[in-house]
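As a starting point, one isolated chain is supplied in structure tokens, in the form predicted alone.
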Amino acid sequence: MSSILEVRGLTTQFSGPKGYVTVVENVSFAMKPGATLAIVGESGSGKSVTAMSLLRVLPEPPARIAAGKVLLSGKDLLQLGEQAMRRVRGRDISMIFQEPMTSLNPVMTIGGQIVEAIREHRELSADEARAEAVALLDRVRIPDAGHRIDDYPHRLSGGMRQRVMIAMALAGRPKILIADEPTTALDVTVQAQILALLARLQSEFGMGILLITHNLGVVAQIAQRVLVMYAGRIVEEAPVRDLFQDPLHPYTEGLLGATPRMYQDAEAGARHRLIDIAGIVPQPDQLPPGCAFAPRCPKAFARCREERPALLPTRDGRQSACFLTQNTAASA
């Protein structure tokens, strides 16, 4: 099956006092229709900037896309003018932003905002668009949608506001839905409901989902492939099952080690102790020489501190940017 979205060498920079600083570097991946691809990593890894670069919603300046291609069904979005991009946003690619309370307009009813999104991309009358908005709210399981459509955002719970954001994102019937931390600040029960809702809507609409998250539990539930990002670069790519069973990059090992487990290892008779990753993600203008993760990596050696590893194939369709795994693959 051919890819619906293909990103090649995407590089995004922000201007600073000393010139432009690279915050996302040489990011490449592809998405199949109807599939879910997750991008994971700590805050500051470049996940959201990557997503916003695809839609070209970063303010230019201070941001600029310095290199790369974003091919949607073969059409390079980076070569389109702003008017053409306005037609792409919402219709071909839609995005659910991190915090629905700040993404929704507090002085407009939720219905007014959904109707606006519908009429932007579809030639419907006001009455037809309102009926479609009610149908969308009903589809995302908003109770009594015909009456709640006239509510303002502050009258809804966090979970209900997130459902409204999903309804708005679906208004143009997109081919790809970017979900940026869709379960942030939601309790576990509501989080499970939102994930189940996304899975059901994905099946109904046949759309691909690009999931941006730091929650590996969410990834395990709904993704098929995973990109692990660190300091603006992809350091590992793998099918989700392989990544959880056999992580190749030490950073991925650290993320998994810091994830709570539901069940203890009864056979070993030991409790699973969470492992923290020492230090923090470096600022884009303060990257160390060599591998950006080397100062925090317990397995780093001299070469790691001097030379930056490229993202290379290892085995079984996987990729890793680590000298240890690349040496192992070469000797196998």
The other form holds:
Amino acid sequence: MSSILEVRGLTTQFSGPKGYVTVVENVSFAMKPGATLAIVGESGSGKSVTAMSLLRVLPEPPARIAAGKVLLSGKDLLQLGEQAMRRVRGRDISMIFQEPMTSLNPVMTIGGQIVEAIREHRELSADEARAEAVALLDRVRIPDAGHRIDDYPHRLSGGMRQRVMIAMALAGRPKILIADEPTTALDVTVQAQILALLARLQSEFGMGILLITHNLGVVAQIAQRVLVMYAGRIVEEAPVRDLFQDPLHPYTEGLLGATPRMYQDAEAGARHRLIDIAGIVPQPDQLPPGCAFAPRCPKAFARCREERPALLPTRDGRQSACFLTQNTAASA
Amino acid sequence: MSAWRDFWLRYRRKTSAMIGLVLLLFVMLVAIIGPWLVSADPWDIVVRPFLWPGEDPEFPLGSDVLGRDILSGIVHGSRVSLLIGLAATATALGVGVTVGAVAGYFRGWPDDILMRITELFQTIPTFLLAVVLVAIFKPSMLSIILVISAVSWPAVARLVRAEFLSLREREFVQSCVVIGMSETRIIFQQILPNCLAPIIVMSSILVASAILTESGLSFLGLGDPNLMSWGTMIGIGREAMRTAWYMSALPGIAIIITVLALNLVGEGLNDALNPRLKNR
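Please supply the corresponding structure for the form predicted in complex with its partner chain (the preceding block corresponds to the form predicted alone).
First the chain shown before, then all remaining chains and molecules of the complex.
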């Protein structure tokens, strides 16, 4: 199947006091229609900046997209004018954010906001747009949508607000939905509901989802492929199953080790212990000369500190940016 | 709707705000129905000049230097004052909100240009600028409205710009951007309603200051010569200030009541619209 969105060598920089600092470097990936691709990584790894670069909604300046291509059905979004780009937003690619509490306009009814979103994309009369808004609220499973539509956001719970956000994002019937930490601010039970909803809407609308999260549990639930980002670069790409069973990059291993699990190791009779990754993600302007993860990596050796490993295919269509996996791939 | 009820309950709590509202409604009532109750034209000479208030029950507020009915002047003047106050404020809001919204939303060079123009207006003393502008144009109702709005929009623009600068960073704006909403829609339908509270409060003060400016202009003889306004009356009475002070004092009291009422209402609105600031 051909991909609907292809990102090639995306590099985003922010101007700082000492010139431009690269925050996202040479990121490439492809999205297939109707599939879910997840980007995982710690805070500050460049996940959100990557997503916002796709939609070109970073404030420029200070941000600038220094290189790369974002091909949407073959058309490079980075070459489009602002007017044309606005037609892409919402219609081709839409986005939902982490904070449902602040992502809705406090002085407008939720219906009003959805109607605005609908009428931005389609020529509908006020009544038609309202009927469409009720239908959308129904689709995101808001009970009693006909009445709820006149509520103000402060009367809704976090989960309900996130549903309203999703309804707004779907108003233009996008082909791709970028979900930036869609469940982080929600209760665990509500998280599960929202994820189930996203999965169901995905099959109903047939859209691709680009899921941005630091929560591997969320990834396991709805994603098919995973990109692991560290310090602005992709360090591993793999199908979700392979990634969980056999992580190639030490950073991925670290992430998995830091995730609580219930069943794993039970047969081995050992209790799984949470292992944290020591240290923090380096500032983008203070990257070490070699592999960015080397200072925190338990398996790092001399070469890691001097030379930066490239992201190279390993096996089964996977990619990894680590000398260790590349060595094993070469010897195998 | 319950939001309105809440607002009214909060507004009602403050006595001074209620006094202001009652006074304002009284002035508005006088402006609307008053002219039918008093003699038809405030310019008509109807009685002997220098009639003190209370001397003749037919003219309870007396007459001016030419024998014109002062009560009629004050009642007709309320119309002129309120009309000019409201029209000038509406115009100033239109210009100020647009300038402030564009500057605050787009930042960068539009902001620089618009704010330099705004500052240019603000460096010149308001009233002097108004005098100069009226002197350039022919004094008429329309030109006075335009002049007053020309000197009062910069304050609105700065207020709205400040609100927009902070509101545009809010996440709901970002979520409007990513679903492809146009800038006009984001500015006027999404952000603007969020800064209505300070704008409403400011407009009541703007009406008051517009009335004062108009009175000042009329007092200096720069008002519309065909309109009997409170400032015109004070100007007429000035010649007889030592012998018949009431001629200037009575329209002066009318100005005080109206401006005070507007200020009290503005303060009440401020408290009612920002309940969190209540315990300052």
